[in-house]
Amino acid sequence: MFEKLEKILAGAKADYIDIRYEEVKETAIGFSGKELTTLSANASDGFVVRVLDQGGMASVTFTRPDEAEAAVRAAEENASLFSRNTAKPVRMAKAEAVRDTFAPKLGEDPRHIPMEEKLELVRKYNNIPLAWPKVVNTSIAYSEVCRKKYYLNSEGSRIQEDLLTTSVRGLITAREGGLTQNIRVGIGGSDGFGAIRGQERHFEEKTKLVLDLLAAEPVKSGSYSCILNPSLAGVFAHEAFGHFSEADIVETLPAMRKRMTLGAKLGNGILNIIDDATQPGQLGFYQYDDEGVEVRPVQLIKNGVLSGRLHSRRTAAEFGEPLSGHCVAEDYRYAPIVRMGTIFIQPGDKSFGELLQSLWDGLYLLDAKGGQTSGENFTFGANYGYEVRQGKIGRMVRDINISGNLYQTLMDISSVGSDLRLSQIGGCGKGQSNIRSCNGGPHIIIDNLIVGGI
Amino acid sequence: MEKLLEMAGRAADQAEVFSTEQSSISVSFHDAKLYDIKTNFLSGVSLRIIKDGKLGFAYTRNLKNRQGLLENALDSLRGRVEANYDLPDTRVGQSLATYDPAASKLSSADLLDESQRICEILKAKAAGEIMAGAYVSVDSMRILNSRGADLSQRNSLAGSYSSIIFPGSGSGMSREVRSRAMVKMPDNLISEMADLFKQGQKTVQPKGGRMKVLFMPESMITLLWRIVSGLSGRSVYEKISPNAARLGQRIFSPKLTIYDDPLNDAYPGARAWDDEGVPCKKLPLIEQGVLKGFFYDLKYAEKMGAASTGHGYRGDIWSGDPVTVKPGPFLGHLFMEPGTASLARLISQIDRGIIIEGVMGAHSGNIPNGDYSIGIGPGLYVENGRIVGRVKDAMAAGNIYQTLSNVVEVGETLYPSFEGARVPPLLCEGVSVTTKS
């Protein structure tokens, strides 16, 4: 393959050029209620070329090999146009040339498991909620995405890496009278099929929760101090803070960039946040990013102080900060952008019981259901929650969405538990999706969160 | 294509070949400076077969191996995914204006010039962080099926967008224009954005409670997503839409009329037939608040004993890749009938309320049921018909079947919004807003 890629770039005259070719194999099985709606296994492929010439940068993606010449020409012309129209030339931080082949260790390779076996496993999980009459619908899907990536650049890097992601995820919907409630389910990972075997309990627990939600009260809107469970703490780390540790976001927002200067005191002194995609077995694990840089752990917040940032080669040069290996693409349809890998709040020393005592009155919120950031403000949903009165967990509440301001909320994290957990499924949409976006944390307390209710 | 169809037609009862070729260029400016130039060439072929009432599906980017693609589709028959419908024998589609040759001539330099022009105008008008960009995309698509349909269409889409960000906040006022070939972003649209931006300089923390809310084009996504979900034949079939038994009943304010019109080629993206080859037509959905109909693709029409309304599209809110996604019901040409109120008049009617320009979390919550609970960002707080400032840390929440029953007035101007929709600003009352005060 590398010879083919070299041939494509052979005529290029730019200062720097790279090319990524990917074959993506996708297996999909989907149920809607009892009905199987999808079963397919397909392969597709394509190329991404990036050019940096005289301070001008451009990218092109294409899927037909016979378009290669036109594609490289388009990238060069656009880089030249960029160069003529910018006062500030784009630079890339120096990176080592790497020659390597990397395939992750898999618990069980899903590519060797017959489709029938996968189908039966998903059917079994799907049947767990469907056994209950109040469950009116399920939407449960198996997804297996295998990316075989070939990366080559004009500085001598040649990297072949495989990324394999499996998941069973979806939604269970229950109804009683005029009230419908739903709950998200999801299991999976990046280390093989083993991660999704033997997970009946997950579906049983979620089914019980969605049935319980039918008897829960809507949360009363207002401002509350809350315990967030690890799933929600992870989404908080990702949504509220994480996106602003992506250098390409703050790079061109001068006011925010100033505020996010390394060394700035952003959070309570007990707060530590790291992005560490180097941990094998975790959903976010990879070896090299999509510009051939080896990923490394980045301590983002240390004792409440901003201490690191996630970078591409372009942003590392712009900020004058170390490379981190976080420039990642969804697949061959996209040029890479700066993405979180595995971001989490590092555990403290409080037990869950101690957190309840210290909260005393407030809400205990569990499990993320979608979040979004818009500048310094963030919003995300919790699948369910409980009132906490005098340090004791009380009745269940539903329809929970919380909102807050990044800077204020980082200061308002008043307690950090010791029980770290990382997410098994991901899905961050920043123009392109990242199904391996992994986040987590321990239980934490945040004071004064706005809870919207409905 | 023909050969693949012939092979597939022999191996199955019915077959359909869908192919697409697309090229696009986009230029973006961040903080009023050139940031990125991207070009994409994306093509592919997708095969659907039906055999003994079961569905097979396969796709590829490069049709190098027809037999391999067909075998993939035949393999997927083993799952026994039901398909008890017939592919349409559509012969000639309506002739619509969907492609402007001027789009094919647009270069990166043209897009760069328009983005730069918008940045310069905004820079002169307001001291914010300016984002802008322009794009063009040209595609051709073809559907061939074993019942004799051979449909093809060429489309072009060009547009530009811009935002003025409130420094330090990361969120701002945004506007967009879309057409079949490049049109300049009109001055009045740029001014509207800059004027609203200026009036949001001061941050305020009003008390929460029930109040009027003016949904602007960028925040209408909250309502539209739930409208579309609640009117989908699939949601009705899956018993997750609250509208199943409400046909002919008033579900929204009489001030609201909503329809889908793929044939309206005054705007880009018009379609004579959907991605399954079913002819498109104008579909009334809500007439003066009364529920008139649901939309269907072939599959869910069959399940509900209805006819496809021509709403089978390859792609949904999360995935727009027509090659890898099977057709499903989707509404992409929604129009909300405009009223007569100017933006100034809408604002003048707010005794106490918020103009919502942007939202967070529109994708969260029980969408088919119509529930929403959104972070507001940015939102302008209004008292006695005057904008007081930009609201800090606020959420709005409710259920669209309540919110859209309490419409005060509908704006006069249509803006592009959620997934090809064209909607006016909408002033509603009694919306629950939570703040920190």
Given for the second form:
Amino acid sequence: MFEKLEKILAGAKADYIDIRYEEVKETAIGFSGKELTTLSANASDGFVVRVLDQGGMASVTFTRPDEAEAAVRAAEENASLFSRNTAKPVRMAKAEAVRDTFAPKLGEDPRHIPMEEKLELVRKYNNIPLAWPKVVNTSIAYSEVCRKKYYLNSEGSRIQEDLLTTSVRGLITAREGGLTQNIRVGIGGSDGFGAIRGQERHFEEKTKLVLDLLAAEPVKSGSYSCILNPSLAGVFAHEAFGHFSEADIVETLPAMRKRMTLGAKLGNGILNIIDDATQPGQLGFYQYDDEGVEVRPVQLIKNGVLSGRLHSRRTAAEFGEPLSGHCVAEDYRYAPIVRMGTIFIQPGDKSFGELLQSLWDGLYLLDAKGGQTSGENFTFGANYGYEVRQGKIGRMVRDINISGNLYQTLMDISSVGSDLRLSQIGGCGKGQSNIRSCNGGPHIIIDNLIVGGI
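How about the form predicted alone, since we already have the form predicted together with its partner chain?
Excluded here are partners and other molecules; the one chain stands alone.
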């Protein structure tokens, strides 16, 4: 394949050029209630070529080899047009030329599992909640995505890397009288089919929770000290803070860029946040980004102080900061953009029991349920929660929304647990989808959190 890519780029006239070719294979199985709605296996492939010339940068995607020459010429012409019509030429930080082939270690390769076996496993998980009369619907889907990437650039890099992701995820809906409640389910990872085997307990526990929600009371609105579980803490780290660690976001927001200056005190001194996509077996694991740069751990907040940022080669040059290997594309249809890999709040030294005693009175909130951010302000839903009285978990509550200001909330994180957990399923919709976006954290306490309810 690399010989073909070299021929495509042969004769190109530019300061820099790169090309990425991908073969993508996807398997999908879906149930809506007892009905099988999806059973498919698809394969596709395509190319992305990027050209940088005299400060102008352009990209073109194409799917047929006979379109290659026209695509390269179009990219050259667009880059030239851009260079003549911009007051701010594009620069790229210097990167090491790499030649490597990398494939992750898989406990069990899902590509070798028969479709019938996958179908029966998903059916079994789907039937667990449907055995309960109050469960009125399920939406459970299996997804398997394999990207085989070939990357070549004019600086001498030649990288072939495989990315494979499997998941079973969806929604369980229960109803009693006029009250309807639902809860999300999700298992998976990037280390093979074994990640989704033997997960009956997950579906049993989630079914019990959605049934319990039918008897729960709506939370009373107010300001609370709250324990957030690892799932909700991870979503806060990703959504409320993490996107502002992506350099291409803050570079166009002058006020935010000023606030997010390296060395700025942003949070409580006990707070540490890192993006580390180098951990094998985790959902967000990869070796090289889609610019051929090796990913590295980036300490984003250290002892409450902003200490790092996520970059592409372009933004690293713009900010004068080190490369991080965080320029990632959804697949061959897109040029890459700056993305988080595996972002999480790093663990502290408190047990969950110690957090309960420290909280004493407040709320214990679990699992994210949608949300949005607007600048430095955020609003998230929590799937469910519990009242905490005198250090003990009490009755279940539902219909929970939390909101706050990012900077104030970072200061209000008053205690950090020791029980780090990372997400098994991911997702981020910034510009493109990224099913491998991973987040997590330990249990944390946030003081003065605004909780919306009745």
